[in-house]
Amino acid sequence: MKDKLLVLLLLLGSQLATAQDLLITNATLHTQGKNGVIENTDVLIKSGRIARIAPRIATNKMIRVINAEGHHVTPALFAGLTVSGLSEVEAVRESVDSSYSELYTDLMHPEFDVRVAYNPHSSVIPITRVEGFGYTLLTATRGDRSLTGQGGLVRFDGGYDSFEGGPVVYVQTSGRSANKVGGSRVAHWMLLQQAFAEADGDQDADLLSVRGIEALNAAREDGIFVFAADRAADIMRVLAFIEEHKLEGVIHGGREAWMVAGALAEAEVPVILNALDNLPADFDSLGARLDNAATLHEAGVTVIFSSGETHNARKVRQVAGNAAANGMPHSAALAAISTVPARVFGGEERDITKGSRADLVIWSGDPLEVTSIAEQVIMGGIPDSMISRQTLLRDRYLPENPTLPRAYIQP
């Protein structure tokens, strides 16, 4: 029992250790910057940041060395829009903090900031981290309001204050969510226009509290608004709303975004999508197609990938690989799950250059291939233990060289 407790304590505290000098040798480095891919190179890490990139960097006994053996090294990846650290077991209400519904105030609450409930010790985080993911965008999920709340970027380094960038406000505009506001997406736009008018002081506050007005205006000043929209017509309406209110906006969903790629590029509005969406899920996405991401990229639209899942966020690599298989350049697909999300949402730069934070992953093969695995994750210059609840269960229930069929094996 003591041994198990020690393992759990090490797991929880692994990311709180002090960074020491570290040298990665013989790497195929995806810098995600102007230097592209550099083969047979070394990376020296000091105080949690990249100090030098060069072939055959000299070392000494004080520096830990990890030989990448020619394998791919990338920035730690983006897990997409998730509720990691906010939802442990969806069926257990007290472990879910990502949304609100039927709140007694009967108001919209853009000040509902899920970051205050973030739990860095959630079992979901090491499970996702050992798969090669270093950060996510915490999401206020669909509730019963057009403005569902706000979140932001967070690193998977085990810290309580590992947040980056400014506030990100989530807005519902789709037909799927319209039943919460009167059964029509028209009601979304009606209520949103009123909420913004209240924030401007143009009419009495009936939808927002004083704190809600402050939060909405603060986000308009230095935050980003993520609009859930799949239908091309809805996306065009979002673009008009963004222009009218001078917002920094992002489309989330975008299954028909390829239809209005030119308008999105002109407005410089990024799109977060799942490149595995190729069939109509509803009447909002009749135009879904596999080359959506490639078409948007070719038109000059900034693309980010998200799988739409928290407990299986690892599937984002498959999403990006699917986009590459359907015409998106490999480098752009990798950027869409590494450097681009941080850049869009105001986080630290994720490219591998001198001075960058040392959040890195050594892969067994091409990171966009589903058969590749993360061999070593490094967060802030600290090699991860590569232990999670799933690896502990695997090691317990999957014995090596069993002499009897599985049904006879005792744990």
Partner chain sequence: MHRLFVALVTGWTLAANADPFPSTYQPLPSSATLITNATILTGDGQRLDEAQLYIEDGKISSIGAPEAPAEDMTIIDAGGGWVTPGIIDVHSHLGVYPSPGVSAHSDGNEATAPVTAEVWAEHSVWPQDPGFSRALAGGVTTMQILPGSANLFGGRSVTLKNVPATSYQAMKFPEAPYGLKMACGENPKRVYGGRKQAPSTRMGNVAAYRASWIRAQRYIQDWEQYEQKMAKQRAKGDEDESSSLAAALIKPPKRDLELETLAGVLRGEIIVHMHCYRADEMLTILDMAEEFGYQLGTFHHGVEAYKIADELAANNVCGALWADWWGFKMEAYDGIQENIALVDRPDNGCAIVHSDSDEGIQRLNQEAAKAMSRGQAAGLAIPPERAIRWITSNAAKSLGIESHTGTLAPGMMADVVIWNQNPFSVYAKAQQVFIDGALVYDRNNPALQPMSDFELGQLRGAGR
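Switching from the form predicted alone: structure of the form predicted together with the partner chain?
Chain only, nothing else included.
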């Protein structure tokens, strides 16, 4: 696999290059910008950013060169809404830091910010990164309150504080989540209206702490509210709430979003969805169907994909592929897991143009195809080792009939 890509260190001058200087040659470049897909092009990266895109770029100094051999190059992908770095093993409770419940305060806590627990050394992160993923949206997952907390974008570059964009506050409105707040989605709306009134200073604070009011108002200034809603009727209710409180809002789930595509487009509210959802999983999603993403896109709604998984977050590429297989244009499906999420959540621009961060992936084939593999991930101009705990396990068990126990094989 590795030897397919020619990684060369060319000594063309006496000047030492910085670690981030890199030339990718002969790429099929999915810029995700106004230049679309450029064939047979080179990409020069300096100081971790795209410096130049042109055919046959000549360099006159020592620079690392990766020959992409005509393969597809895309921005490093978006892993969806995950708890990467917040969860080592899903069922091992003490290793999970993404939600709160049964908290003694009895309040809603929009200030519950999962980013303070983020661990860039989690094995989940390289396992996800080597599959071509460069960033995710950290999520405060469902607990027992209507406001489940806040998170934000984070880059998979190993930094402790590689966060981007403003706060993202998570709001529950669905029937399924209502069990914990009195048994009805009516309770969600009742409590949310009260909490926002408290944040407005119209009411004494009963549902929010002082910090909670600050956090909620900060998010209203420069943050995004992500509302979990599947049912068309609930989505309409969210749109009204967003309008009433002048929020930047996003729908998450959206299994029946296609039914209200026009209203979503008009309100300019994006939808985060899983394009594989086509079953009536509950009474909130009787209208789930495979062409949800295609229909929304056609109506002019901004679509983002998320698989709902953290450990297997890499599946979101298959999600996008299936959306493309069910009527969504390929470039839009790719954008929904590359540039669009960053744009919606206030991260850095991720289209491949001069000045953009050099977070890139070289693929063995069509980036949305299940048989394609990320051959080389580049983060901030630095080629990734492409090693994860899983590649090491593979390399330990790949040799046949070792003479010593495999514990001695340390690849």
